[in-house]
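Presented below, as structure tokens, is a lone chain in the form predicted alone.
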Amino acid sequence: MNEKLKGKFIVLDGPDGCGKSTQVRMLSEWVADQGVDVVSYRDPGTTIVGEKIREILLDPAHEGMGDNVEVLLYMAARAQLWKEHISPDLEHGKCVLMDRWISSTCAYQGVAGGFGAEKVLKIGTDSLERVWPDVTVVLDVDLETAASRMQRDLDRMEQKGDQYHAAVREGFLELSVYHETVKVVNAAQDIEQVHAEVLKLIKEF
């Protein structure tokens, strides 16, 4: 595995509350434990530029913002945070873990929002080096289970409402559509049922 996983690049991806941030966790612990280098982001973030485009995009106080500059927004954050970290990473042969990627733009803007996923990865393909990554791990949970795991104040996005978030689960589980590297897991099994199945696509892949 060691040699494997050198220069991947791993998304793991989901509705709010389906757990990426553990799952990106204990995954970038695994690969280090295998003897690679590893590192992992958040998207949008990890750059200034993509800290201060969280901030914009997260904040309950712009909630008419069009799912357009929604789009337009995440993707100059995702360009900045490639140039910055994920293509120097690749090139010294890294292994990148991202919490979330175009994916996630893909299901919420694109098919929640309604702006359309074709569209969405247009706009990547014209302003990113690399659209898709080795592998998407689209961590699938049901918006009761989702809801249970957010007992905290939630952010713009968060607070969109359940039919909202139910088209956004639709958009992820149709992602395979548009390629062959996205794969779904069971979310709402415990952490380490989780964690194994995640493993399990990762070693295939």
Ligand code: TMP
Contents of the next structure:
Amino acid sequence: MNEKLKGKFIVLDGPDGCGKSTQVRMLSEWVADQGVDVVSYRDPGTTIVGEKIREILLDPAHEGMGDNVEVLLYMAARAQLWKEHISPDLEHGKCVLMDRWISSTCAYQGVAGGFGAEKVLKIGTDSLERVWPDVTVVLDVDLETAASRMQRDLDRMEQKGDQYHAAVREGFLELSVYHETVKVVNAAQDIEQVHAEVLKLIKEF
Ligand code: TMP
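Please could you give me the other form, the form predicted together with this ligand, since above is the form predicted alone?
First the chain shown before, then all remaining chains and molecules of the complex.
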């Protein structure tokens, strides 16, 4: 397992409130326990450029932002994160765990926003050195469970309403059409159960 985890690029993704930050942390601890150097990053963000782009994207004052503009900004933050961190880390044999990646742009802007998942993937192919990670684990959750986990002020994306977020969920569930490394876990279960299922998938890979 130790050798197999080195240099692997693993993404956890899903609708807001799916619990992916907790699952990234738990998976990161497990990978470290296997004796493998592991790093985890959030997308958008992590780099100075990426965190500034994140602020622009999530600021509720920017309500008129178009889906195409969102796609380009999310992709720009991602390209910077790849250059500054992910690429050198993978080269050094680290296991890289991501909190979101292009799978989010496909589901949010591509499907829910109507931009088109194929177009998102085309822009990704033209602007990123790597579009698909070794595995993308989608943490699937219904709107009600997700809302119960988000008892705080909502950012601009989270404020887009139930219809948008129902489409985001569908967008994530359709992703395996585009790549065979996309897998879905039922994230409405309790934290330990979800972690066990995530581990099972990672071990299978
Ligand atoms: P986060 O809070 O999970 O870090 O994600 C920030 C928000 O941005 C979240 O509502 C999902 C959204 N998002 C997109 O709409 N498209 C994307 O490509 C990414 C990465 C996130």
